[in-house]
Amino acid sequence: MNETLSSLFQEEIQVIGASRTDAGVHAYGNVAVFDTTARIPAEKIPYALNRRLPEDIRIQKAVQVADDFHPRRCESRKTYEYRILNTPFLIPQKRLYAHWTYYDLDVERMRRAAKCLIGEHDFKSFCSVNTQAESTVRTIYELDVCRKEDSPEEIVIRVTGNGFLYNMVRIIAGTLIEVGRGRLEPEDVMRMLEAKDRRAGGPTAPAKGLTLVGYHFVENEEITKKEI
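Mind pulling up that one chain's structure, the form predicted in complex with another copy of the chain?
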């Protein structure tokens, strides 16, 4: 990305990304910021950049922001989706962006477990031990589990929070899957939170099911939606 931008603008460009995702995780709502002295209008940048980028990366939109805007130093809300393909056999054309599991999952149970995680909590049990975060307290505003209306074999876990710890969404997904297949009770999730110990949490679900879908920046008490 730095290289492509530097070659386009003919000057050294360093992007600041809003979110680093693990290897194998997808994103279609990521945000990155850079400084440039070039006078190309912001709305022209996606066209110029997309021509130079590989097919699996696409810039959807570019806007000029305040000079002091830093995507990781302002309050924001991130939304992730974890997709589960719940079928007896893997569906090949859906294998790249979903985690396949053949255990029949009970979405109602998963939803009950998910409710316990909404709000401000210490998510230490839902965070990989090698985290560098100082505090493990985060707020989840929304956490829902549902089957897609047009393809009920796909279960989507959608979560919005003010930030997520290392592997946190994947551990939440892994835990909800255990609840859905009956190996954990929805109420066990409360005990996991209280334990504040990674060993109490559920397994980390595979990266391929996870997609960062959106970013909201909170400015002056108002939420500005930057991307979908």
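Please supply the corresponding structure for the form predicted on its own (the preceding block corresponds to the form predicted in complex with another copy of the chain).
All you get below is the one chain by itself.
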């Protein structure tokens, strides 16, 4: 993106993204900010930029923001979904956007475990050891697990929080899958939180099942990415 923007504006551009997702993770929308001396009206930028981007990336909107706006230093809420394809055999058309597992998963057990994670906690056990975060305390506002009514072979883990640590949602998903398989008890999740040790947490689920579906800036509705 930096290279494409620099080519468009004929000056060096450095983008600051609101969310730094792992390779292989999807997004229905993200938010990024950059500085430029160009005088192109903000609303015209998507038209110029989309012609230069690969077809799997599209800019939907551009607006001018305050000079001191930083997408990772203001109050916001992110919503992610982790999709699990729970079938005896892989469905090829869904292989790129869901994690396939043929083990029978108990959604009610997964939902009970998920409730333990709601609220403000130290999520050190659910964070990659390579994190550079100054604090591992985060708040989860909502976390639910359900089977899609129109596609019951798909299980969706949906989580909304004020921020997520490196690999946090994927570790939560991997842990809930282990609960669903019966390899962990729902109550084990609370003990994982209390341990504050990555070795106590569950496995990291594959990246391809994860999608950023919503981004809400509490004090700036104009650039909020509505949830899908």
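What we label the rigid core is the largest C-alpha set whose atoms superpose within 1.5 Å from one form to the other. As the structure is a computational prediction, the values presented were derived from the model and not from experiment. Positions refer to the first chain, counted from 1.
Novice: After fitting the rigid core, is the C-alpha of E194 off by 2 Å or more between these two forms?
Specialist: After core superposition, the C-alpha of E194 moves less than 2 Å between these two forms.
Novice: Examine N162 after superposing the rigid core and state whether its CA is displaced by 2 Å or more between these two forms.
Specialist: Shift of 2 Å or more: no.
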